[in-house]
Each structure stands twice: as C-alpha cells, then as structure tokens.
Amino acid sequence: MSVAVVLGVGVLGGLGAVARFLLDGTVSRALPGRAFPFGTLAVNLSGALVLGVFSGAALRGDAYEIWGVGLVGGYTTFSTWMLESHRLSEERRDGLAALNLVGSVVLGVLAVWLGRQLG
C-alpha cells in the first residue's frame, strides 16, 4: 500500500464524515421530534447505494480502497446505527429499535443491490 493510498483514504474519509454530518442534520432538521433516527438510516442507505455503484462499476485495488474504504467507510457510520438501536431499546421503544435493525439491513442490501445495478 502506498503512501498516496493512504492520504486518498484519509482526504476522502474526512469529505465523507463531513458528507455524513450535513446529511444527517439536514434529514433531522427536516423531521424534528420524530423518535426514529431518519437521519442515520438516510446516510447508511446512500453509502450502501454508492458502494453498489462502485462495485457494480468493478472498481478495484486502489481506487476501490480510497473510493469505497475511504469516502464510503468515512460516511456511513454502523456504530451510530447501532448506538441508536440500542437507545431506542433503552426508552422501551423495542418496535422502533427493532425496525431500525431489520428495516436497515433489508433495505441496505436493496440499496447495494440497485446500486450494483446501476454501476
């Protein structure tokens, strides 16, 4: 792995994590008071999206390591995602969480799926 991987994964980890930070403002700001986190499973989606996209288009070796690893790993957040699941549980909220937890993972693999598609 060379030195330019590894500042491309870095430089477009941190877009990514910017990326994800304003989407998901923006998607909360939209849907104020609402107790599901609308905005996490928004970004999660997309990113799934994009990485279909990508791996549709065959993009591999080092592309695929500072495009997928590093814009899409820096945007998507899986801890967030779960962090979120596991509060929902914590306010008794098990229905919620537990749409959160399987809505995410069916329509995440729909996502990469159109996204494959699409590449």
Contents of the next structure:
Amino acid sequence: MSVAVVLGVGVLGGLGAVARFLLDGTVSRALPGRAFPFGTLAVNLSGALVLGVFSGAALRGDAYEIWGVGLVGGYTTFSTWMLESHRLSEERRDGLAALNLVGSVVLGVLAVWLGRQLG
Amino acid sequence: MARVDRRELAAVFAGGFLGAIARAEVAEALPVHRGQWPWATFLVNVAGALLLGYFTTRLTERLPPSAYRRPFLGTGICGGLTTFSTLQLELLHLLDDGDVLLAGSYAVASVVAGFAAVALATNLVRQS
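So that was the form predicted on its own. Now I'd like the form predicted together with the partner chain, please.
Everything in the complex follows now, all chains and molecules, and the chain you saw is the first one.
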C-alpha cells in the first residue's frame, strides 16, 4: 500500500470507529436497561449491509482498501461483539449470549447479501 | 443527542486510525483467495478479542478510572483492528461457491475462538 492509501485507511478507520461509538451510545441510551447489546448489533448489521453494497458495486483496489477496509472495517467490530456475549454469559444469561452469537452471524450474512443486491 | 466529549472522540479516532491500518497491513500480508480459509480476518479478530478482554477487564476491574484509555485501546484500537462486516462478506463468498462446510467451520471457529479469547484474557487479569 502507498503512504496515501495507508493514511486514507487510517483516517476513514478512525471516522468509522467514531461513528460506531456514537451510534452504539445513541442506541444504548434509547433502550435503557436492556441486557441485549442492541447498539453493537445495529452497528454490525448496518456495516455488513454497506460492505455488501460495496461488493455489489464491485469496489476494488485502493478504493476498496479505503472505504471497505478503512471505513466499514473501522466501523464494525468483532471484539466488542465477543466481549458483550462473554459478559452476558458471565451474568448467567446464556440464552441471550447464544442468541447474540448465532443471531448476529445469520442476520449479518443476510445483511451482506441484501446489500449486494442493492449495490 | 447527549453531550459529546470531544477528547473522548479524539481517543476513539486515534485508536481506530491505528487499528484499521494494522488490520489492512495484516490483510495485505495474508491475501484471501476464494475457497480458502480467510486467515487474515480470523487472526485479527481473535487477537482483537483477546486484547479487548484484557484491556476492558484490567481497566474496569484492576486500575483506577481513566477517561481515555478505554476509548483509545478498546473502542478505538480493538474495534478498528477487528471486523464483523468482512467476516460476513467472506462467509457469503464461501456460500456462493458452495463451500458450505468451510463457511460453517469458519463461522463456528471464529465465534468459538473469539469467545474463548475474551474468557482467557478476562481470567488471566482476574488471577493476576
């Protein structure tokens, strides 16, 4: 990757992370007291939809690096999804933890597929 | 929208900047070929889950409160390093090609390894 692409990935990755932080906070405040991590689910499914659109639009090369890997990759998160599932399980909410793990994968593949149809 | 702490956003941005570049470098070093196990995504995701389990447990249970460490290290770096969307796109590509067994193994292995990584890091911090 050229320096320009690396910087582009970094800047858009940073903006994606900020967008995740803001949306997660907004959803969590809108649904106070809910044990299920709807904020991260909203971030991950919307990000999967957008990456599907990029895939459908055949985004390639540097453009894919910056927008797909940088922005959408910085926006969606695997680690928080795992942490929240683990913490649910620790609180003996194993059903919700399993639903979060399996449901996110199934809905995520559907979101990416739907995005590709739109792209 | 609630009041936003700009310094907190700056910490998230800086972490996301570094995490996204690290992930892009790993993806370039380990290119994914159709029909093969997507190693780059798998490795950054499991490593990021391990780091997030470590940082979060240590910062919330072991260290005095700090305003910007968790947004920088957890939300920013670990969130920027790991990806949900690419994992899902790779699953869709494997299903497109009829590699149902590989897609299923990749999904299950990612979730099991990611969850185990968080559990391991959490326990390590609590035992130390």
